[in-house]
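Here's a solo chain for you in structure tokens, the form predicted on its own.
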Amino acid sequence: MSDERHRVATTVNGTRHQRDVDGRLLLSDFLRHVLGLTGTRVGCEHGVCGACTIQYDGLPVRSCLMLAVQADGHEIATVEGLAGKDGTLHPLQQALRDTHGLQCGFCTAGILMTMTAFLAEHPKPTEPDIREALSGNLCRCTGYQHIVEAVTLAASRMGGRR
């Protein structure tokens, strides 16, 4: 790793964090080893399995791919910050407990934040659209389909509202 040290003042989860860092050090590494986040799970490192899906100013992007230095002057959301701060789980998160969507749970944190993004702006989502947001998050354990019935209860639980 290179010597050369950058300051990164970022919200994560609405708390404003800064740091220096390494100039090559992952925003992956970043919320897991020096914030302390570890529920942004890093699976393969290539971006592919969806595992460390974070939102980036809103967006749901691969932390594996992105440098801790990116993240200066952005707002960030780990799973971490999705349930109420009285401990009420997000209506996604209920929903996937109520669906059985949960098995292993490494997948889970990414497709939470990448779906949370996607009700966001589709309120009302069909069946193939939700397939859609899902296919760039790997889950090995369940075959999606309870995950599926889990984003369209949470929709329907949500009433559209963002």
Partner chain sequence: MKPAPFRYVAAYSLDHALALKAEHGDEARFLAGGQSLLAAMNFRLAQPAFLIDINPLRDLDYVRRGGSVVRIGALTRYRTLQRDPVVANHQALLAEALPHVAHPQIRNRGTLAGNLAHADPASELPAVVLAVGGKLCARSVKGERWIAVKDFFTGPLSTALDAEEMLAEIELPDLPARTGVCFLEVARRRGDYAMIGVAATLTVDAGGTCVAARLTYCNAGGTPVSASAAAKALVGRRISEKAIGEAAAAAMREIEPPGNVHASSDFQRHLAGVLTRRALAKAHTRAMSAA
Contents of the next structure:
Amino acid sequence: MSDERHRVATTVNGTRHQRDVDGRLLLSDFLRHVLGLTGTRVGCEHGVCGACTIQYDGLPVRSCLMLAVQADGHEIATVEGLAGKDGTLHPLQQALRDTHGLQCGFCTAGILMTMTAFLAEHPKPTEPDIREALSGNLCRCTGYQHIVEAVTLAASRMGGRR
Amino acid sequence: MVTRYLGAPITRNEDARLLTGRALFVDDVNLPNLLHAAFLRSPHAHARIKSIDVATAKQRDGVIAVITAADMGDYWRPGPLLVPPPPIRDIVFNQCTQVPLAKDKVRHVGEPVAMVLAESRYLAEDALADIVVDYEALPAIVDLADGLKPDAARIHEDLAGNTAAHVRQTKGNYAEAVKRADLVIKRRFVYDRGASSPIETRGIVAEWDGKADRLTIWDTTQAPVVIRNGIAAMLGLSERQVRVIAPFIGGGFGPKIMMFYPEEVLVPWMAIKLSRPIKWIEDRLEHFFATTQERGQVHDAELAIGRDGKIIGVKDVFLHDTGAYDPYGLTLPINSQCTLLNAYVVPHYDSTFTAVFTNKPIATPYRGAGRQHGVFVMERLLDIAARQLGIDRIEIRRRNFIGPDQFPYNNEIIYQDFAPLEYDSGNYGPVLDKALELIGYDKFVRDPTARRTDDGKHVGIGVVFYIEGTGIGPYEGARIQVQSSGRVSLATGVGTQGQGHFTSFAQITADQLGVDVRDVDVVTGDTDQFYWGAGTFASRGAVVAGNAVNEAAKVVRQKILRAAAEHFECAEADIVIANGKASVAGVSERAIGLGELAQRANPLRGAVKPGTEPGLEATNYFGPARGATANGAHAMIIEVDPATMMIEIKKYVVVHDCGTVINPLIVEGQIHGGVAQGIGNAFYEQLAWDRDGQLLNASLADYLLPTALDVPHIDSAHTVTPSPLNPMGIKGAGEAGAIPVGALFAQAIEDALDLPRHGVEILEIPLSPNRLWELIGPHLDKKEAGSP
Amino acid sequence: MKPAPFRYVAAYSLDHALALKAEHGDEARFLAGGQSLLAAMNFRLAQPAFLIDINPLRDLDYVRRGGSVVRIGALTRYRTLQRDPVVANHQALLAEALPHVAHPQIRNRGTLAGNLAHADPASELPAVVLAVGGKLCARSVKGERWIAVKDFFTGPLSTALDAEEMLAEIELPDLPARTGVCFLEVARRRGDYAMIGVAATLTVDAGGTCVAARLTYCNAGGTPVSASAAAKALVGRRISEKAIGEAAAAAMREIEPPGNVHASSDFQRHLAGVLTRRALAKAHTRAMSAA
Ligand SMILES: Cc1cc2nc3c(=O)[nH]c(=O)nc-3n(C[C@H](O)[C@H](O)[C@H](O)COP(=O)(O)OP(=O)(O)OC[C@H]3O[C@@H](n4cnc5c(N)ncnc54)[C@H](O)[C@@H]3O)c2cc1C
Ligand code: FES
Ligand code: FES
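Could you drop in the structure for the form predicted in complex with the partner chain? We only have the form predicted on its own so far.
Next comes the full complex, and the chain you just saw is listed first.
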């Protein structure tokens, strides 16, 4: 079976991109290897680890369980777009640094894209809420405790702002 | 010198890059003309290969090459023996290292049989389906005891059986001593395999630059220098022609060590042959077969003990599953054998193991590296003894502790680093006390209401102790240089896998050189930046490389003092180094920036005194005489629902002693991560092999890594008994979190469900709700079990 | 782990999607949330030749109230169902089960129709829909037909849909007055498929006597499994601890869970007993307070 090419016009972190891709190209591979946005990581390609989590029209999704063609006409946010243009870290990025919420950092992008969306919906989360929201992202290094602390810290620094 | 950074919870230098997605991992390397590799892997655990037909695969569009063992000529060679067997009397060791592509036989599911190179990974995977291999299936050896039966199928046909090694180590005379025992306890303990499962799988990219005659390899390795040396030798290149870069690594935990995995050997070779860069990234399915695993031992252990609760001796005979090949020698079973002695005075010890080849992936160190098996056996034996002797389980441990005045304590057997197993220092009592205090032991055991929740859950408490041999040799090195900008650059040969080396090494340097920790730029894992080294394993990065950094920094400090003294024409003793400057004590206007001093030390004109080295730079090395022994106690309170056997950890405490702590934030992170992996090992992660050697749960949906809801909040504390074996007094902390968790689960769950009353003991790891039900269910009364 | 090649077409209308399905039959699959399909394709366990992406068909994404039923479209995602007041008010069993399905990121994509069409007997939702009853609309170029839920699941990963049909709508009836429901499961980790799960509905009359009950199970066989005899035996009885215990014991005998890597058949059966008892007790409390 031949791979047909498909036009994908998508906005990633506010920037328009247009590319022709194979129908079977995974969205994760498109972001990483076609657009060169390698901040999104890939750890399992079956939806479990959460490393590839991005935001698709504002909602966290697994980019390994979507096709690149499905980005056509949609907005995507990845870790590269989180910090301010002047390099100021997002409050959750800063909090992860302050609490030592990352070790190897391979799970971090997925956690950021999951938990920034979570904080937007839950500005004052409890620890059980945070752990529940985090449970779809595997981290093999930290044991999660410092990540949970970071989310709590970020929530308080954001002062309930969304 | 005032210590500023050492011991302080400094946030990490490397985080900014990691948090913004800029850090480079192997799969991020993108090169023009890149080819992608995929591997055809054996579907059988044990089979003879009768024929391989790659003709159709080669025809497929986008496929550049298909390689089998037959195409490899002289390059086909079994891999190196990474760790030779230690010098132990009468040792038997049968060396069978892994091959790059299976030739006549496959020995485990997932063993590579052919490599496809294509224009994309997608196309390469398509072509795998075109390859036709005719296999003749052979009986698979899955169970250890089965493998040793005389009529068992032989995995390596040139050997007489499936024995990979046989080792006996003794201390004292157990056979005599046992006669004096008041009580002898004999049990069989089973500790099963696990998969390291870093979130980043393995990967390698290789590029041959024909103009420069140089090979560059980006590799997810914990030991780039060793890989460079090995690959250069295999390819007939000089080490100077090969650069290995271990960029950011997404967790290693052991199996990313210098394995010379088939992919690591094949990708560079073909990159040179085809003059095109090649990438291979292990996918998660491959990780379950293509990356080494650990664990899998069966111990028949015997404890001889007096009525006073004092250990007289231990005898242990165990089988160790080495998998299909044994390239890592005997590190794992020797670790188990040595760590079994734990923190206790064991006057007589007789330990024998047989390592067995099985039709499973190769076993090599993974966090804990066999130590947890030894600790499990000893801790369980003591729990059983305490019960039978009517002694409190805490008290029996205390009675047997090696006393603080008994160090260095010689255990009279040989450790994995070939040195005698001698503990350098320790003070165990206060560690245990602190753990008891933090978990609230006395209150718990005295409170009759503590053992049941309102909704019928059973609550138990556990406390166990462990030691960890860390920081073994041979050596590491570091080069430190003050740049003319005043920033300091530091290079070492160890790889890093998230342990914060960019920060802890910077802290050591910053203190010695009086600079800001943010002004120290650390490079690890690039063989062009530092030539020598061994790698990150056995919790040795901080200990060995950390001390090398310290030694190099001290030399640079001396150079700064000398240069500044010359500059100000004063005595070295009058020079103060602080805030990036050298100044004359008490005369603050007489100060010079380190950058300027560095420039002056590298003059472009004029004569330099004979014997002077240019610049403010030094390289130094450190090799400890022996490993340093860390120790600690873990305690937890656990709730078990007797109806579902689901658990909830209500409180978890770690108290550890890893000597001098460079950065408590980083050490705490190491402990948390270790405990999380220990919890996975104890209750969630089990590789389910069927009788044919097929893995039934090769996905992260069914091989259960603990989530944020499964790992509890961990309270940790530490005591400090510096190691006398290195100037900084550091001991490793990398594996401490993981080692005693199995023993702790067994004890705490037994306690919660009051198992001894039912005549049930937990003698195995991993556990699961299902396994607990099998063990305990029949003994529970119906009401308790929630049965209708 | 990359999918094998296929042809991809983004459907621009329901008719377009159905026409393509009619043309390509079994060779073609609809792509809904992709949370089962793409994972299986990445493992190359599924290798469809043709993918018809229905995600552009936004008008299939709805929850509607009509008479005494709730209608759910072919593209309605878990996330929408979890936030929809109609579901919360009228389909409490579904609402209670949804948080057990995977994780937020997956619930942001996965659809109820995709889940039911996928027909994984381990999934919570086929069991829930079986307990609630109702019917499923199968649509093709030839028209539509309604399939009762009890006839829909025909085996592991197989349904009564034929090669040309789409599961176009799910119609779930309101539960009678004085009905209490409960969904419970035991999973190794949050978000995992359960070792076993139970969906219970219990309707009582004003005097507290059971007038209807249903018990269904996930991961207890090749399809969602119903313990109808055990449930039926409750009818006409006053609900007591004893009655519940007997029903749970009967359910344990009635079902035949096959066992899997995480739980043996025996353990599954035991858990089914425990959960049935707990679920009926809770459903009973809820039924009484609904009265
Ligand atoms: C990590 C992870 C954990 C998960 N855990 C759970 C869990 O605990 N419980 C659970 O129930 N599920 C779980 N799932 C699966 C998830 O619920 C899926 O979303 C669901 O099974 C399928 O829905 P979908 O919309 O994604 O369908 P798809 O994956 O798009 O499709 C599934 C199948 O249904 C077909 N199909 C889709 N829509 C239609 C239609 N309208 N008509 C006809 N055929 C159609 C497709 O062609 C395909 O064959 C998990 C998934 C992941 C990745
Ligand atoms: S890579 Fe997508 S969830 Fe793991
Ligand atoms: S920090 Fe390594 S996986 Fe999370």
